[in-house]
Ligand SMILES: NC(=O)c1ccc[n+]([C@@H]2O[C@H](COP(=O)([O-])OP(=O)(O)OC[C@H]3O[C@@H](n4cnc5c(N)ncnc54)[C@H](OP(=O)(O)O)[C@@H]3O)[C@@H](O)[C@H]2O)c1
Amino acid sequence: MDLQIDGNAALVTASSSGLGKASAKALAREGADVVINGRDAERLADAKAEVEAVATGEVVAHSADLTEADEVAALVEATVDEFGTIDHLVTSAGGPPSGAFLDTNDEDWQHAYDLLVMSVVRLARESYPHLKEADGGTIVNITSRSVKEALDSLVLSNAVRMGVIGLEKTLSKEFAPEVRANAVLPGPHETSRIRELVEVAVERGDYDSYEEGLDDWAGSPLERIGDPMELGNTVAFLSSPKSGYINGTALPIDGGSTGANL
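Using the sequence just given, produce the structure of the chain by itself, in the form predicted alone.
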């Protein structure tokens, strides 16, 4: 399917690894010019090479800390300087640390809010003038299935990510009809983070093999863990005219593992 985004400009945050990188690859493969983002220079350079390997457009890497307002503004400005506009904004951020409620302090809460919510607030605000002028501007927020079903020992993710969904729904109304806003809610995918956790568990003797450990992460009716590109492909679809009547939606991508009806 031709997603009709060839030559569009996309900014994908936290895209030096994981689901952000998969989203950048999917957009780049469809012909979009893409700015990728991360904080670690070496990892960002490796990700740029990986995205360029499948790209038919231009790929630019820009380092920025998403918890710093001035760096977010500079990231948006750099994207516009490179490509002249922003047609598609994909927001992603590393997850906050795990822990129970009584084990988290005020600093933990503030950092999680800055990372997960204020980064999206600032990115949307800075990008909006350009998205509005685009022919079919889109925002896709990568959050977590934890907004549908609270997960054990993830109080920060369970609570704070809900703010992103409220924001996404609001923007889907306030920015329409020029800009559509949607969210994706990933369950476990075979990212480098999960591979690392499984490998450590194998070394610890919890599993006899990597495959056994990975199977333990699955927990879905499909009986497997997700491929990051499956999420990336969905993000690219939601960024394209092919999904033109989808707006204000929070779409679980978890193989059916979430227990919530809605």
Second form
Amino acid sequence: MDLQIDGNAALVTASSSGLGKASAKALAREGADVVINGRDAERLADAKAEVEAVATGEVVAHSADLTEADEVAALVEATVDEFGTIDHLVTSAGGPPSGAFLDTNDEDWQHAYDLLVMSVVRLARESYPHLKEADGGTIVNITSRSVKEALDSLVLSNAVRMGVIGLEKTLSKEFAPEVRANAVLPGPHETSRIRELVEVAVERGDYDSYEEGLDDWAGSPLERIGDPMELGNTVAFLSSPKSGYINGTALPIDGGSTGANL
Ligand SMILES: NC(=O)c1ccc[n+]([C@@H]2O[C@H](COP(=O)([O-])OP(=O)(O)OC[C@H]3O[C@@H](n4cnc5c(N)ncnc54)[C@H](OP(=O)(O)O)[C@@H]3O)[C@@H](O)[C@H]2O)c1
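Now that you have shown the form predicted alone, what about the form predicted in complex with the named molecule?
Then the entire complex follows, led off by the chain already shown.
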């Protein structure tokens, strides 16, 4: 299926690794020009080479810390400087640390809010003037299945990410009809985030080995962990006019592992 985004301009945040990188690859493979982002310059350069390998358009790397308002504004401005506009905004971010509620302090909560919610608020605000002028502007927020079902030892993710869903649903109305907004809710995918979470759980004594932890985290009716490109392909579809009537949804991509009926 031709996703009809050839030549469009996309900004994908937190895309030097994992789900953001997979989304950038899927958009670039479909012919979009893509700005990728992260903080670590070396990691970003490696990701740029990887995205370029599948791209037919341009790939530009821009370092920015998503918790800093001025850096987010500069990231959006750099995208417009490079490509003249933004047709597709895809927001990802690093994950908050795992742990129980009593292990968290005010600083942890503030950081999680800045990273997961305020980054999306600022990206949406800065990008909107460009998205609304695009012919089929889209926002896709990468969050977590934790908005549907609270996950053990992930209180920050369970609580704070709900704000992204409230924001996304609001934008799907306020920014319509020019711009569609959707969210994807990943279950376990094979990225450095899941490796880190399992390693910390082993250190905490939750599991005897990494393999035991991964088996538990990756449990789904499909009996496997997700390939990041499976999520990236869905993000590209949601950014495409082929999904033109999908707006304001929050789509689990979790192999069916979430227990909630809806
Ligand atoms: N993978 C999963 O199974 C899974 C499941 C559910 C939810 N999620 C969530 O999905 C999101 C992406 O996860 P992932 O698996 O792609 O993680 P990942 O592979 O660890 O990648 C995280 C990306 O975020 C960037 N990043 C982190 N903090 C940043 C900041 N302050 N400013 C800019 N970039 C930043 C990292 O680059 P730098 O460190 O160089 O900045 C990296 O590119 C996270 O919120 C995660 O919690 C993941």
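Numbering follows the first chain given and starts at 1. Residues that one form lacks are left out of the comparison. What you are looking at is a predicted structure, and each value in this text was computed from that prediction instead of being measured. Rigid core here is just the name for the largest C-alpha set that superposes within 1.5 Å across the two forms.
With the core superposed, residue 60 shows a C-alpha displacement below 2 Å between the two forms.
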